[in-house]
Each structure stands twice: as structure tokens, then as C-alpha cells.
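In C-alpha cells, the next block holds one chain alone, the form predicted on its own.
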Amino acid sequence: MSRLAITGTSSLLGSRLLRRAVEARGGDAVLALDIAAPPATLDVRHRELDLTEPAADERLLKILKEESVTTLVHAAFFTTPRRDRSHSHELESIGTLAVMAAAAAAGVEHVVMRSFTAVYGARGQNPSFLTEDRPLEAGARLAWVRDKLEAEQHASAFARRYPDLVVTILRVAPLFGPGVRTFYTRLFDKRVVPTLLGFDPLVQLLHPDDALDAFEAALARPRAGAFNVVPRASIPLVAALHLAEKVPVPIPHPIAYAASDALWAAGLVEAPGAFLDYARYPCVADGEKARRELGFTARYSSRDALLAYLRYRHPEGVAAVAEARA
């Protein structure tokens, strides 16, 4: 029996992908690859795998052959910056190298890898919509972005070296919706939110159900290359804060960057100052290629995803006001 294997099944997106796959294919046709086992009630095959171990590629190669895996979804990535940079680098960059090497050696036919629209970088010279042929942010200041860039580079290199291996890279916009807990969503749990004086970029907030639909579309239509997975419409950052009944406090950007770095060093905030680039400059990806080649179109807009998160996280008060405004 050929099987679908999924790495990173402890993550929110990975766990939901696993559940959907089991519902569609049955537990015996799906394999969870992670350090932690999935819930016993899911009744799915599980093999323990730590992608930060030195011999992870050899172990994964053995697993893929033993389990007759033909399709692999690689979702083992951090959605929130980590202070242990070496661990993040080992998991995301070196771990992806191990995944691709094992998949190629085992004769896997199709790899679908999660990536992030953040790899384009937030820059003043960005166009209104970033297409997949746009150069990525080489030399990114953020280690969180650099590791994901390197992961994409490893995946693309193996795709070129092994033409029979179809590698699909899904660049997913920031997730926003029920169950999502990242440093992005936690900003909307605060009453007062600092913003950058004079800047109000468009942002894209993707409902997790749309992300799942995109992975299903990619599995159903194997296509090589990178694809942006984005919501139906963007929303200005300040408008999103007002919709959520937050109080934006504009701060001059030189002060904001320095303060954020100091607070990050002190362990008081969840992201370093370089992340403020995404609250200063546009980073809006275009979803036309995914619609055309994968048949994927998001069901929810950024506003819809934000309201879904507010209903989940703040079921009374702010969610009711936001609904009324919408």
C-alpha cells in the first residue's frame, strides 16, 4: 500500500493536515512523522522522527522505504521566532535537507513543503502584489526568515537534481483563525498595540481552513514550483486593529526598532525588532498562480480570518462589536 507521510504533525497546521488526511484516506494509508505521537483516538500510523538528529536522513530513508511512502508533506517549521537559533536552524534548514535527501533516495514521487510569504521580505520597493518569480530576500536580517529561505533553496536544488521528484512549495500567508496561537495573533489579544508612525501597510491573514484546502489542492494536482497561498483580500493593518477594538499607539520607527530589540534581548517580547519591517512595508503576495495551476481559491478574506479568530479567542465583547462593524 502506498502511503502519504506528514512531518511536523505536532504543529497546528500539521496536526490538522493529518486529521484531514486520515478522514479522507483512512488511518493505515497515512503516516505521522514527528517526535510526539498523534492522539491515540486518531488511530493513525506513527514513526518517531527527530529532524535535528545527525543521522535523521538515514533514519527517514529507512522509514520511507519500509512504509512505502509515495507522497510526503513537509510541515515541520516554526511559526514563531525561537531564541534558540541553532535548534531552529537544525530543524528547518538542515532538517529540510535531510527530508529532501531521504525522499529522493527512497523514490518518493511528490513532496509538498510548507513555506511562508515572509520569505519575500517586507521592503519599500516591493510591488503591490508579489508573484512567485519575485527574488526572495537574500541576506534576510531575521534568522526566522533565513532558515526558511535556506529550506526553500534545498528543496529547489533537489527538484533540479531529481526531475522525477515533483516538489511543490506552498508559501502560506500568516495564519489567523480558530486555534491559531502565534506572535501575530497575540498582538490582537492586547488592548494597546504599538504601530509605526506614518506607516499602515496592507496585511494578509489566512484562515487555517484555506491553508488546508491549498494543501489538498496541491496533493490532488502535483505541480512543481512555488505557489502563494493567500486570502481573498488584504486589509490595512490599522483597519484590522480598529476592527478588533484595539488602540493603536503610533511610535517613530527609529525608537520602535531600538525598543523592540532591547525588549527581545530582555525576553519581554516574542519577536526581534526586524519584524517591524512587516508593520512598515508591504509584503502582499499574489495568489493567481495557485488558482490557475492548483485550482485553489481562498474562501475567506483577511477580514473574515480576523473575525473568526476574534470569535474563537474573545467570544464576548470585542467579537460582537467587530461583527457589528463588519
Second form
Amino acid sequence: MSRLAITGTSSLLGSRLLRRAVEARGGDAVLALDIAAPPATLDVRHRELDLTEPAADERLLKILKEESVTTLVHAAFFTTPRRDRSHSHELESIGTLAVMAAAAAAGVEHVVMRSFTAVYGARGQNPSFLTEDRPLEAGARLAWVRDKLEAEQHASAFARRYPDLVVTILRVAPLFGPGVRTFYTRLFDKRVVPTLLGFDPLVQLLHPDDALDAFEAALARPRAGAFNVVPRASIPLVAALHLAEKVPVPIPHPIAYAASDALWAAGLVEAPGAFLDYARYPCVADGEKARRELGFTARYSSRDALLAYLRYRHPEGVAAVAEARA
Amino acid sequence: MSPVAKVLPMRRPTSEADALRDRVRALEDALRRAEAAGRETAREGLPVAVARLLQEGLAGVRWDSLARALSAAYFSWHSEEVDEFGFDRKFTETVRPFFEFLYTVWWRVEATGVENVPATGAGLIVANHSGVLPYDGLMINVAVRHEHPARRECRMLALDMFALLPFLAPWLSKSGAVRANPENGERLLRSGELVGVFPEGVKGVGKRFKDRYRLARFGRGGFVRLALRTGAPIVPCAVVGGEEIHPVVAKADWLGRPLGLPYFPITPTFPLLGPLGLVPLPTKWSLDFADPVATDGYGAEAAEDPILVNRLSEQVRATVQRMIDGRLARRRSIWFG
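One more: the block was the form predicted on its own; return the form predicted in complex with the partner chain.
Zooming out: every chain and molecule, the one shown earlier first.
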């Protein structure tokens, strides 16, 4: 009996992966690892696991052995930044260390880890298409990015040390679509959205169904290394806002950075000012490697993902108008 | 709606079909009502929104209709889908008349040899750079678009410094320019696009007036490697007239650096006359395209041969310099050619 284990099944991507895996393989072949139990309607094995505990690796090793897990999907990551920085560091960076150590010791064959295209960082010097061999943004200003980066580094270090362990890292573009509730999708629920005066980068919005397809492709063909998971086409940020019929208010960037840092410190916004880099400079990843080696191509473009999200948020509103125009 | 309504009665028992038809009709009514309501608010355009704002203050703003009006205004000159580099055809069509005005009236551009630009497939136009702001690229674009029988679109490789500046950066990428790096160039050429490049780079645009028409070093031959790897022919192009539109008499780098600019040009009109100093002088321009240099005979591995790369680069540079010198020798006036 070989099982697929999924960590972070309460996360957006983790919960959907779990559902899909249960549908494809049956509830007994899948193991959910999370603090919280999966929904009672979903018939699936569940073991409680807190990756921030000091002895998480030993506990996980025991679970993996008992349940004879051969494949592991690691999806315990925060998409929306947390105020408790040390907690997210424990979960993402140290937690990944624990997951990799336990997986290596338990003889797991294949680990698929969720990561973010944001780890490349949004910088003016970025090429138009970021490939997987691009050095990641070391010394990022955002703790949110640093934790993800460290997690990737831990995973790659274990992959080097244990040649039998295949580690696939999927750098997923920002998710946008039905059911996605993050700090950036909540911006699209406001009527007035601040933008940076004079900047309009291309952004990639990935439909969650595409992300799930990518994980399935990665599970079907175990390949070591990092892969970008990106939508079919990107969209200019301002065009996206107008498509959603928002009122964009351009703000000069020095003011915007200072203001959002102050608002973050005051607890009034969901993300610190350094995130504005992603609204200023492009961070567009190239999906060619995933297409070549995993056979994954996205079905939806960024525009499709955005419209799908709008349809989900406003069943008879904006999206109907946008579609009538198309 | 109608195909459903027509097909269903043949397949379903009558009572069920009737029920379905009723539901369809009810849905259609609801849809019509919703559309009418949508039209009403959509018709309330910007003037009404502004008037309401003046009359009732912020309380009078109907955000839905304001947002809808802004959205309609935006998409009236932007397309909803752009290419992978952000090239927006509708936006380009909208701003094109302005560049055509610059081309035909302001600078009265005289183009020769446009037929040397390949009518199909990849091609690399290599030109001298001048004029502080990237007007020369735009003029080459208009020339290829208007005077070439194939009416091709030339994608310019823009300097990184332009791609970082607020306003200019999104504006350039919407009008088809891409960041100048080998990966982008190769991507465009491989998809059979016509690509324009200025190997002098920042040394070319920021030239002082006294150094005008003296070509700077052509980079390290990156454009030749690009052409060799993709087998695209190189078309040398000489731009004359661009050097005088913003005569740079001095450079104030101490002013430019804090602003994030690689140089801060001082011209007779800028910054003295403020924004008026940004108006380029109406010189007479000429664009000369030379015979293409074929690169497909060498093979892709020739890109790693530094001697060959340097020779081809020097050959192209000499061709451009020769065309420029010829033009300058024949030119009697900066303003009238």
C-alpha cells in the first residue's frame, strides 16, 4: 500500500489538492496532515500534525512510516502575510526542514513542494520572462518572501544530500479565481484601488484549476528541480483593475510606500509596503520548462482567471458586463 | 436561447417542455431587466458623474457608474488582451497619428532603402542611437509600417533605463518595445518578428552635441550573436537628424543620479523652459536602410566565435557610419536637409 500525504490541507491549494486526490485515488490512498481535520464530508485519512512544534520531524517520521507514505505534497504555506512573523517562519522555513528530514528518513520517493513565483522578487532589472535558473531574491525585504526562499533552500539541500529523494518545487503564480481569498483578491473587492503613478507592470493570475493540473502533472512525472507554474497569458495591472470596474487612484510611489508601511504598522492593511514592488516592477515567470518536462500547459489566461473570480464574487454583476463587451 | 427552446420540445414530453419553456422565458425576462438596468447606469457617463460630484460632494458619487465609465474610457483606447511582452495593438493604433504627425510634418522624414527590410520572417534592424529620448526607434517603426509594402511592425529593444522610468516604461511596452536583453531578442526573432536594436545603447542617446554622429562602440557585439543564433538578416540603418532635436550641451549627472536617471541632459531649452523644453526641435530627418547582411550561412555555433562576431559587428558599424557620413556631406541645412 503506497499513500499520498498532503501537508497544509487547510490552505487554499492544499484543501483543493486533497479533494482532487481523494476523487482520483480514493479516500484510503490519501492522508491529510494538518492541525485541523479536513471537512467531515470528505472521506479521507487524517493525522494531526503541527509543523511548528519542536519535535514535528520525529512525529511526522512516525506517521509517514505507519501510513507507508511514498509520495508527499508539501503545501503548508501562507499566501497572505501574517503579523506573527516568528510563527510563519517556524511553519514555512523550519517546518519545511522538518518535512524534508522526515521524508528522507522515511524513504519517501517523491516530494512535491508548493512555492511562489514571488520568490524571484519584483525588480526593475528582471528579464521579461523569469526562468527557473534565475537566482532568487536573496536578502528580500519581505519576511514573507524570505521564509519561502529558505524553505526552497532547505528542500534543495535535502534533494542534494539524498539522491533517491526526488524533490519537485512548483513555483506557482498568484492564484486568482473562484474561492480564492487572499490579501490581493480582497483588494479587488474594494471600489477604489490605489495604484502606483506611472507604473503598470504585467501580472500573472493563475486559475486554481490550472495550479491543480500542474500538481497532478508533477505527481505523474517525478522530476527533480523547480518549475514555474504560470497562466497562458499575463495582463497589465491597470487593465485588470479596469476589467474589474474598479476606480484606480494613482499615488506617487514614495508616498505609497510610506503610507502602506504606516498603515501596516497601524494594523489597517493586510500587507506591508514592500509588496508594492509587485505593483511597480514585473515579476513574470516563464512556463516553458514545465511544459517541456512536466507536460503542463495552463488552460486559462490571466484574464480568464480574473473574470472567473469576478463571476464568483458578483454572480450577476461586473462579470456579465465584461463578458457582454467581449 | 432560441436553439434550446427549439430543440427541447422534440425530445421531451409536452408538460415538461412547457415547464422548461416557462423557466427559460422567466430567465430571459430577468436577463432583459438586468441588462436594461445595466444600460441605464452605464449610459450615465463621466460628465454626469462629475456633475453629481460637484453638486452633492462625495455622497453623490455613484461608484458603480463612475467605475464603469472609467473602464469604458480606458478600454476605448486599450485592448483587453496584450501579447506576452505587453504590446497593445489598440493603444498603438490610438497614439499612431501623433507619431505620423512627427514623421511627416515635424521631422519630414525621408526614408530610403526600406525595401531592404525583409518582407516576412525575422529580421534585425541595427541603427545609430541619438536624441536623448527614444524618438529614433519610433520613427523607424513608422517608416517600416508605412513605407514598406508588407506594413510590418518593428519591435524595438528598449534600453533598461527607459524600461524603469515611470510613465515611459508602461507606455513603451504597450507600444511594442521590449527590454533590451539577449533572451527577449531571441524570443522575438524566433517567433519571426522584426526587431530593432541600437547597439550603442546609453552611450548613443546621451551623446553630447559636440560628439554628434560619431558612433560609439557597438556594445560587445551582442546583436551579432543574436542574429547568428537565429539566422536573422541584419539590416543596417542610419538615422540623421535625431542628434539635433535635443542638443545636449552639458550633462548634470549630480542631478540625474538622485532621480534614478543615468544622465541629466541640459539643452538650450531644457530645463530652462520647463516642459516646453521637452518639445523636440523640428530638424529634417533621413533614414537610410542598407543592404541586409545575411547571417544564416554561418550556423548557430558561429555565435561563439568572437573573431567573427567582432568582424560582423564592425562591418555593420562601418556601414552605418558610411551612410551617416554620406548624408552629412550632402546635407546643407539641419532644418531643411
